[in-house]
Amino acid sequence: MEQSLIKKNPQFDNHELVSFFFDKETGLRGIIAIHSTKLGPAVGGTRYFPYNSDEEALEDVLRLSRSMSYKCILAGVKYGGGKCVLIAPSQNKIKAKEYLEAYGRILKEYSTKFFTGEDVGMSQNDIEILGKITPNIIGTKAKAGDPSPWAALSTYYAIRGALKFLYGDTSLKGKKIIIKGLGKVGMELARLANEEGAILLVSDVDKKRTDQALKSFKNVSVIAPSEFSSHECDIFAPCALGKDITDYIAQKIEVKIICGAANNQLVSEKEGVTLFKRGVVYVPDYVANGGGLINVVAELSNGGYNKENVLQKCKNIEDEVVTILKESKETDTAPSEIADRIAKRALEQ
């Protein structure tokens, strides 16, 4: 794809690097995007997904890598933002070892500039294979491990921060929460909320996951994925693939708080403003789900991985959310805009 077309993409934000790659023998096709390395090497997961076109994949990787820059700043870790998307052939979820080895060789070329790990469509086993080929893999079992439980934990603390801002009380007891997407992060968030006495409404395209939730939790009901906006509730937690909050949904949804672990929950900046004007508290996704990032980059620290430090930084997200929401109220500005401003200021400095 020509550089002029990359720069014309609405998600392009003066990215430092955008690289397309292809391996004829294995069918490997993908894009690495590095948004910024001003604060440190770029970090961000690898996503394996059946995109409909190269343009769709490009838009996703540009937006996700920029969000990673912002996430690093709001999470208080000195790294930049990057991302890789692998364009899966149709709906094929199985990746041959040769395919992963080819990707590992590509990654090795960026070994000091871009660190990556698990994301949508990539398994822990995939990460273990890549970790044997190239040194810039984070989140292997021997070190930080699966980032999913930590992303769920930080989202849980972000919800507590939103509740504290609204009610002066962090408790989820008796609160009705819709969780859309019961992957590893969504299921763990459901467990945390359930333990505190929340009333759960859950949805997933995979019936096995909703059946598991019904068996595992009390005070839980199942709704169709398309029904999340037609139920009144205290909290909506999007934990699937993103872009759940369209302009139509932003004007319609009856909820006090939106705070979930999915990336790119808003279709555009417009929806964040609409939610704010309607009095819906929206916690920016890259603030809420920062725990996964905090966990994997901890293994890059000079002192090595420290679980207690990771836990404390996840807890700190609760106060970070309160700070953002207070500034939002004081300046009459949407929280999504406040978080973006904080990140942009840090990058400009």
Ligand code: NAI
Given for the second form:
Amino acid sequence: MEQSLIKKNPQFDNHELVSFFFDKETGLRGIIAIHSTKLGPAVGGTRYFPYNSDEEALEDVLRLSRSMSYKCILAGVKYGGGKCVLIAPSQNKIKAKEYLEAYGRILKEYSTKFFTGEDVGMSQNDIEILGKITPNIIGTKAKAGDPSPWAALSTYYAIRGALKFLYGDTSLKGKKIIIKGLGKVGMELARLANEEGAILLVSDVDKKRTDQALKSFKNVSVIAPSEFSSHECDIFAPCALGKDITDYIAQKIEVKIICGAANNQLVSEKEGVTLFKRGVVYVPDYVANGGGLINVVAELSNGGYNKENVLQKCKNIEDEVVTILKESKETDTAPSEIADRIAKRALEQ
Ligand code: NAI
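Having seen the form predicted on its own, the form predicted together with the ligand:
Zooming out: every chain and molecule, the one shown earlier first.
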């Protein structure tokens, strides 16, 4: 793709580096995007997805890497934002070892400026294979391990922060929560919420996942994925892919709080404003799901990985959400804009 087309993409936002790569032998095709290394090397997961076109993949990688820059700032870690998307040749999630090895060799070329790990479509096993080829892999079993439970934990604390802001009480007991997407993060969030007495309405396109939820939890019912905005409830937690909050949904959804782990939940900044004007508390996605990042970058710290520190930083997200929501109320500005402002300010300094 021509440089001028990349720069014209509305998501470009002065990325430091955007690199397309492919490998004829294995069918590997992907894009690495580095938004900023101003505060430190870029970090961000690798997403494996059957994009319909290079343009669609480019837009996704640019949005995701910029939100990694923002996420690092809000999570209080000194790294920059980056991301890689692999354009899956089919819906099949199993990847040939040679395919992963070819990707590992590409990553090695960026080993000082980009650290990557698991995201949608990548398994722990894939990460282990990559970790044998190149040093810039984070989240291998021997080190920080799977970031998903930590992303679920920080989302749980973010929900508590939103509850505290609204009701002065963090408890999820008796609260009705819709969880869309019962993958690695959504299922763990469901467990944490249910353990505290929340009533679950869950959905997933994969029936095995909803069956597992019915078996594992009490007070749980299954709804169709498209029905998430048709039920009145306390909390909607988007935990599938992004862009659940369209203009139509933002104007219609009847919930008190939207707080989930999925990246890029809002189709555009406009939806954050619509939700705010309607009195729906939206917790910016990259604030809520920061636990995954906090966990994986902990292995890069000088003192080595420390689980207690990771836990504390995830807990801190509860207070951070309260601070953002209070500022939002005081300044009559959407929380999504407040969080973006904090991040932009830090990047400009
Ligand atoms: P996953 O791939 O394990 O789970 C996604 C789940 O969503 C799957 O069960 C899938 O069947 C379901 N799904 C897909 N489309 C759906 C639809 N239209 N309606 C209902 N369900 C649907 O992914 P994971 O790791 O749980 O991540 C979930 C979200 O959280 C993603 O947006 C990811 O970017 C974000 N995230 C993940 C982190 C991690 O550490 N895994 C960290 C931070 C964010």
